[in-house]
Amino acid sequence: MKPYLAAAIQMTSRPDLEKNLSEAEELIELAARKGAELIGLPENFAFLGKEEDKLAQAEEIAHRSEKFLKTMAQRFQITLLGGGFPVPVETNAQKAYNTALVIDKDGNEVARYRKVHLFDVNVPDGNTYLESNTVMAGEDFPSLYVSEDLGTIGLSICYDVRFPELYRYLSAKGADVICVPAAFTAYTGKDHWKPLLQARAIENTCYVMAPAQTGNHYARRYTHGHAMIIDPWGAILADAGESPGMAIAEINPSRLEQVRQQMPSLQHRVFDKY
């Protein structure tokens, strides 16, 4: 593993596949020009609209998203995270998997994850979210991408960040960088987004790269923003704020080693099986 720059992209995706992919391309190019070698797109980067509209277009969104990710990774010679898009379920036409992919610089798929924890929540701002109405939950732990240059990269999506056992699994498998692409609601994000991300970084002594959605997407759907990169001590290295753009920072193996020596908490675990 070498030192390198990572970029967590921040978008305001809407119910328009073409415009979203165009915006994503511009931000990927900008991040690549800044020298980023690992670039992450947020959850719902290709389409953020009503659930029934997403499901109706899921086949096209899935096809276009996978092709887009592979094309961008090859064009800019980067490793690219597609943080979450619908992939139709073959056995159930009424549902899709919320799927994250990692594509290497040669355009090869090197990791895939189907979101396990679905966001079925009555948020106190009056909005109700029932992701399970149109999304099929994954059943497997996330896969990890082991890269000689970039380290070991683990996947998760948005609501997963509230379930620390998933991240314990990733750290046990050797994760150096944990990805948390999200479309975090504005209401919950103001109180929970930053402390949850910092907790996942601190307790697992890993870097966290968290691409994010921001702003108003349609109707009353608002997201929090603040795409971040956090170091294994919990320090926020970059924060994209509330506008589309990116958080960009260095991932440094020397810093990982330093923190893991100073705070070897993973070695002190008692209840490692339950």
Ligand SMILES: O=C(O)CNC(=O)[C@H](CS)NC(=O)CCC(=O)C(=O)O
Contents of the next structure:
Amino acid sequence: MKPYLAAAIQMTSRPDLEKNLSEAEELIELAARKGAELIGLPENFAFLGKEEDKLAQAEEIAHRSEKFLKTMAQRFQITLLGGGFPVPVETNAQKAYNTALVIDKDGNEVARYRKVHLFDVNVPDGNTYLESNTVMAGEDFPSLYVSEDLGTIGLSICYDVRFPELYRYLSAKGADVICVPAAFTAYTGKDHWKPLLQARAIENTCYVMAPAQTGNHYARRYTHGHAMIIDPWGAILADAGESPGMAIAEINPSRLEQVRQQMPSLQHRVFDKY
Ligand SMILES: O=C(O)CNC(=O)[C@H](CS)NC(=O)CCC(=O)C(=O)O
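Okay, that one was the form predicted alone. Can I see the form predicted together with the ligand too?
Once more the chain from above appears, this time first in line as the rest of the complex follows.
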């Protein structure tokens, strides 16, 4: 593993596939120009709209997203995380998997994850989310991408960040960088987003890369923004604020090793069998 720059991209995706992909392309190009070698797009980067519209277009979104990610990774010679897009379930026309993909710079798929924890929550601001209406829950642990250059990269999506056992799995598998691409609601995000991400970084002594959605997407759908990169001590290295853009910071193997020596909590686990 070598030191390198990672970029967590922040977007305001809308119910417009082509427009979202061209905005994503601009931000990827900007991140690559700044020297980022690992670039992450947020959950719903390709489409953020009403559930029924997403489902109706799921096949096209899935097809275009996969092709887009491969083209971008090769064109800019970067490793690219596509933070979450619908992939139709073959056996059930009413459902799609909320899928994250990692593509290496040769355009090969190196990791895939289907979101396990679905956001079925009545948020106290009056919005009701019922992700399981249109999304089929994944049943498998995320796969990890073991890269000689970039370290071991573990996947998760958005609401997963509230379930620390998933991240214990990733750290047990050797994760150095944990990805949490998200579309966190504005209401929950203001109190929960940052502390949850910092906790996952600190308790697993890992970098956290969290691309995000921000602003108003359609109707009353607002997201929190603050795409960020957090180091294994829990320090926020970069925060994209509330506008579209990116958080960019160095991932450094010496820093990882240093923190793991300074704070060897992972070696002191007692209840790790439960
Ligand atoms: O807003 C949208 O339409 C897009 N969001 C999503 O697709 C997903 C599933 S509904 N959002 C989350 O998981 C938010 C979690 C969250 O906000 C929390 O855990 O507090």
